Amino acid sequence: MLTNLLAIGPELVLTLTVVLVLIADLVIGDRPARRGSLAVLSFAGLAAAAATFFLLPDGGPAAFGGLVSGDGLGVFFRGLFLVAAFFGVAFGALSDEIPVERFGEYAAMLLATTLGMSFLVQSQNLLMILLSLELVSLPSYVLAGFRRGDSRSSEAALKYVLYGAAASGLMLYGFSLLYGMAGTLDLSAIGPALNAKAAGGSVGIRAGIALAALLSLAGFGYKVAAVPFHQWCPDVYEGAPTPVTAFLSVGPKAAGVAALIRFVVIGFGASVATPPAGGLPWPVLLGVLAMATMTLGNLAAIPQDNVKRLLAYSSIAHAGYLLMGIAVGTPDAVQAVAVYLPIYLLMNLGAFLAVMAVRAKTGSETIADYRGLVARSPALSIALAIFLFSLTGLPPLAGFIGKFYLFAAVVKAGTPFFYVLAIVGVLNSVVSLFYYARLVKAMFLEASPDGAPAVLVPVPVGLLLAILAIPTLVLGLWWSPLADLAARAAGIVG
């Protein structure tokens, strides 16, 4: 029992932190230091959760009868989620979009979402995956509709709930079919069981396996905002408070990607190097999904005038890039995904923080508000340009290294289909430069509108921008420590 509890030590600390934040919110009441006190308590809980990683059992054994895994993939992403939660709490504490009197609710919901994400990336059981996914989704719905009385926020939450409910229903039906055919909920046992079923050559069995896999994919596709499960993403990102949008764009997406890796690579043994269980062409299926996702995301971002909506479509496109690595499924490809996600966290959070700073002064989120921003806030403009060019994948920024690892893994697959996939990925990166450059052009080459306010960046916001921008620059020149950590995470398929 002690070994089981130690294996989920970070999650136990997060659970305790959620309870303490709620209690402290009631005790503190309306005192002036309410927001700061709750933020400090949240940070302390996250730091304590991070410290418990040193108590994790050696070797990463599965816990609770194999329900959760303590392998390298889980440890890597659990640490990443704590970082995302830190920035999520910090953004909320600095934003006027999160009322002081409701900051406790915001912090508790964000930490609860982080708890669900941590369980999701460790789940080795279909039922555990479903429960963890719901623990991620339910607090996310609350966060998306956090601005009471705001029609856009209410619409965002409603669409998020409806799409989430439909995706969960499809996934549950797919899991039930898998259980019926494989006779087990354990991911590691599903592949051999399906191979034994499909060995008889029955068309009905093969069709059932394909249907179950596709239905299950709906839930993962919804969480990472992959086409055609992406429809909720632009409206939710635009309508939710900016700190919530920033967190949702990196945390749940990374959790969905990690869970999909487990489902496809561990459950079905799918990669270009091995035949997938049940004869399903997972590499081709996910490769086509990746091409559709990145292409739609980039093309739809071009005409957008709302910056948050533009970044939402950009987020969809980046889901497509990540799906390329999952499609390949080799250790190198999993490492590439693990390299890319922390870099994506840095540059995407940085972009949303800059948007939050501009919105705080202008009250708007349109590209027109960024005209001549370099004259009104030079440091903010330079930082945002760094994040945007890194999202594009231009050297010598970190985004280039992330995409290089992904494209290298795809090319290394060595088949004509994956050569085409790599070419589509490169072309999409070129397309993305157009709409990112629109924003940079507005900041540096256009004149400020008459009466445009100066955008003075508060010291805490400037510090967070620096914390995000400096690694975005440094990792473009020295990335070997991150690559080593990502290689350990990829050990699950080695």
Given for the second form:
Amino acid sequence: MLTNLLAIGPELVLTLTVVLVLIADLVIGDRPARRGSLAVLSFAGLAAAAATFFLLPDGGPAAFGGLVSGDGLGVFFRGLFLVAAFFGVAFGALSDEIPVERFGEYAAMLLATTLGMSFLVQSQNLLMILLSLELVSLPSYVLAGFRRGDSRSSEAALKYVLYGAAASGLMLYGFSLLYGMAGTLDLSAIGPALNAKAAGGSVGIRAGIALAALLSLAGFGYKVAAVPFHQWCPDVYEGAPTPVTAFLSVGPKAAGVAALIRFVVIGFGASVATPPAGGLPWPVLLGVLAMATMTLGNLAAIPQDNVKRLLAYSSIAHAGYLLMGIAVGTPDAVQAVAVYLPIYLLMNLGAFLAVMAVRAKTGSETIADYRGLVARSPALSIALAIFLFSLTGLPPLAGFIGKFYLFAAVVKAGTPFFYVLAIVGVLNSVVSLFYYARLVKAMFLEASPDGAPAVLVPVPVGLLLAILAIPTLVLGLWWSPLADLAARAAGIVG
Amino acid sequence: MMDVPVSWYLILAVTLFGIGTVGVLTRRNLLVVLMSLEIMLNGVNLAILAFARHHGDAQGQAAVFIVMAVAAAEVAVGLALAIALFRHEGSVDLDRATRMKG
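The form predicted in complex with the partner chain is what I need now, so please give it after the form predicted on its own.
Next comes the full complex, and the chain you just saw is listed first.
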């Protein structure tokens, strides 16, 4: 029993933190230090959750009768989510879009989302996947609609909840078919059971397996904003408060990617090296989705004028790059995805933090208001340029290393299809340079509009920008610690 | 008494799921869309129950309870947003919620 509880130690601490934050919010009431003390309490909870990682049982056995797995993939991503939650809470505390009197709700909802993400990456059971996916979704719907008085925020939440509910309905129907054919909800038993069915089965059985797999994909595709389940993404990112957008673009997306790895690579045993359970062509299917996702994301980003919307399409494109890695499915590819996501977290959070700082002073999110920013706020402009070039994948920035690992894994797959996939990926990176550079050009080469306010960055925001920008620079030159950690995360499929 | 075969349940389940899906895709009234989502999930529940009975497995029955609870939570958020939409637009017509495009 104790081993079971220790295996979910970080989640237990997170749960406690959510409750404590809500109670503290009531107790503190309208005192002046409300925002600061709630933020400190949340940080303390996150630190305590991080400390319980040292208490995790050795060897990562599955806990609770196989409901959750203690493997390296789960541990790696759970650590990453704590970092994402730290920045999410900090952004919220510094943003004027989150009113002081509702900051407690914000922190509690954000930590609850983090709790769901932590459970999602270790779920080994279809029911557990569904439950934790909903635990990620429900608080994030609330977060997206956090500004009740703002009709754009409400509209964002409405679109999020309707697409989300429909996608989880489709996924659930897929799960029910999988359960019907395999007779179990346990992910590790479903693959072998489906293999046995498909081996002697009729065309009907194979079609059933294919249908079940495609429907299940809907839920994951929605979470990572992959084509054709991406339509909610730009509207939600534009309408939601900026700190929420920043968190949604890294946290739930990373959780969806990790869960998809577990579902496809572990559940179905799919990779280019081994034929997947039920004879499904996962690598080709996911590869095609990856191409469609990155191409659509990058092309749709080009004409955008709203920076948050532009970054939303850019995040769709990045989901496409990540899907390439899942399509390959080899240990190398899983390692590449695990290298890419922390880097993506740094640069994307950094870009949104810069957007937040500009918005706080100018009240605007359009590219036109970024003209001449370098004269008004040199440090902020340089930081944002670093993040944008890193998102493009230019050396010597961290984004280049992430892309390098991904493309190397795709090329190593060695079939003609994957060569095409790699070429499409490289072409897409070139296209992405166009719109990222458009923003950089506006900041550095164009004159400020008349009467544009100076953008003074408050000290805490500047500090956070530095915390995000320095690793983005350093990881581009010295990435071996991250690569080692990622290799341990990928050990599961090795 | 005659035993009802599993396939009948599955046919009913897929019919319910289909009706719900069509409702979600075509209806413009938020309340009707939320109702259609419920019908989708109830179709799924019926399918899971039928399979659980077929396999003689209790996991599926437990799953149905959890799906029901999750569906209720989802609708609670949906209804809260319906109220927010009504306050802004004076109606729950989804065609009014189209400020952002592109």
